[in-house]
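Only one chain is given next, in structure tokens, and it is the form predicted alone.
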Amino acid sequence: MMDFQASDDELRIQTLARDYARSTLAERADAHNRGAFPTESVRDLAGLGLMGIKSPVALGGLGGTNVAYCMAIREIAQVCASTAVTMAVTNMVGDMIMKFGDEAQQARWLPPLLSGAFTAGSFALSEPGAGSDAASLSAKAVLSEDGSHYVLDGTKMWITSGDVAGVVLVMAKTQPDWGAKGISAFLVDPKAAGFEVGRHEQKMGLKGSSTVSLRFEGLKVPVEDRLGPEGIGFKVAMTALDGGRCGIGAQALGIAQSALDAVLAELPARKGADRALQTGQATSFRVADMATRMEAAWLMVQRACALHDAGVRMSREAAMAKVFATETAGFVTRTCMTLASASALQHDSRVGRAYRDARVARIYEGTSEVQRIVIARELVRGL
């Protein structure tokens, strides 16, 4: 039987994130919404240990669970989704270094990543021709004749924090003809020669989160910076995405909660109009439907996280949580736009911001369509 009562430590991490979000981040959220990268905010989060929630305390993390991580992400996203995205990807990179890295890699990369010495970490999988089909990527890493380094060439697209990261986790093919089994993972130093940052994407939402293309041209990666053995890159990516999908679900629900809270705050002022138009019941039913779907989605996220903490395979549950939570966030933010006053159309409106920020959650780290493919595949596998 699964216990959905959070532990004292999980509640402590949630409170840590909530207190910071409401006391400090809330004052900066509008600036981030207008495009300012949250440099100071992510450094504050690092100082609190929130850039490495599941990483060991000895290396600067909080030693928390996946449940605690999603609780914290939801709190940050409720106030500023752009900051939450930067926090989430950095946590993901740190988690993969902990899981697949050796002691030397952990000692080199994790302390600056978790302490804020690095502004952020980046995860570079998608390419212009390889988004949903990750196994078809074309970036190549060729081992030198003396075996001391790889030469990395290729282009990555839609990379969160790619221009400010202190380390970039890159997937590239070391055996081009082997499909997914020919992909390896590398920890790339952005200061290396041959590392080029492309254009900044002008996005609909998450404007404070930096999204760029990256190009690698003859970039030398020391062999000791390969993460795990050759051919394990696809496994690294899928492991990261399983955990990351829970985080995206939590982030989406934080965004949705922000919109719902804003609408709830307006309800007393609209009671007169509801009475005059006889729409009071319609409004209350919509609010009830939004809250019910959000609660169901949150339980799905928690279940997937609990399975992950228990070391149980949870690809199906993570995909279910991600698709249901993100589509719920879409439903909630759309509904809130219809219920909110005309001010929702203004740039600094919480409802308008949530509406814009929520849309991408159904796309990155696997589109809703990809999640359905994963769910169906896992169901067939279980037959």
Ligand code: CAA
Second form
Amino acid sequence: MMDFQASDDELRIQTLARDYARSTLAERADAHNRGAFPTESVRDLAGLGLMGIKSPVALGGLGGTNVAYCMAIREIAQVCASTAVTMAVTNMVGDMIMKFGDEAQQARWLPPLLSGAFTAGSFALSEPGAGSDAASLSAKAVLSEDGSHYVLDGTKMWITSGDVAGVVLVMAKTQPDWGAKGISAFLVDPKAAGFEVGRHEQKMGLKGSSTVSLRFEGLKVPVEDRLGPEGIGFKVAMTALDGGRCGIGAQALGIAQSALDAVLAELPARKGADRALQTGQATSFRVADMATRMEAAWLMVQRACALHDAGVRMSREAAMAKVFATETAGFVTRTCMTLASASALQHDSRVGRAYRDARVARIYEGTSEVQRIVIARELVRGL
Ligand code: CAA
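If the structure you just shared is the form predicted alone, then what does the corresponding form predicted in complex with the named molecule look like?
Next comes the full complex, and the chain you just saw is listed first.
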């Protein structure tokens, strides 16, 4: 029989995130919605182990599952999506250091990343000319003649936490003519000479998360900071995104839940208008449809996570979960805008914030179109 019950440990991690979100983050969420980066909150999350949910306890993580990770992300996103994405990308970078790093790299980078000493981790794949077609990136890393370091040059764009991170996982070409196989991954120290932070993007949503461009000019990266062998950078990125896409699905559902909760709280006050306009059933059917789609999406996210935890390849399930959960969040927040009407236009409206925050979930960590490409390809390949 399939087990739909989370384990005690997963519930403990969910409760940790939920209690923090409701007791402390909730008071700060409005400030983050106005653009304040959640410095204090991400440090608090690190103190609770939530910046490395799947990382070993000995290194500052919680040793949890992917299921627990998504449960926690959903709880945080329900209160502050900007904090959730900062947390998600940091977890993703830590997971890749755990998976592809050697012992020395894990010992050097994970404790400060997970303890909050680094504030955040950052993942630098996209470029001005390479978004969805990630393998066409053009940042390059050239090995020095004495083999001691690489010289990194290039520009990255839309980089979450790129200006506050203590470590940036950068994908760059070590063999420019080899396509995806010519990409390598590097753990870059932002304090290194040649690391420049460019424009801070002013976004329609997730205003508290920081999104910047980065420029590398003759930046020296010691060879020991290459993550894994040369040529596996694309695999590192795609592996990170398989797990990350489940997290974005969970984030989107947390955002959707916040909008639905706000509408449900207002329902008693709507009764008069619903009676006068005879829209009672239209409202209740909409509420039922939203909750049903969210339930289906959550099951998909959890199934992809459970496969991941079992060590089964789950690129297709992760892509399906992401596209369905994020498009569901679009449907839910749009519907809630309709139900909340003019009040949702106010800047501090919970529904209005959710509507703005939800949109990017259909874009980052692979657009809905990219997810459909992944799903179709895997089906054609019989995977
Ligand atoms: N796991 C491991 N390896 C994988 C993989 C996976 N999930 N997917 C592909 N690979 C491997 C393939 O097996 C192949 O290796 P071999 O040749 O040895 O078999 C290699 O990688 C190349 O694969 P493809 O031929 O499928 O590569 P492609 O260039 O056709 O990829 C794509 C197409 C799927 C659309 C990919 O480019 C993609 O996912 N694009 C979207 C990028 C993206 O999601 N960006 C998000 C930016 S990060 C972000 O948003 C974070 C944030 O700030 C919130």
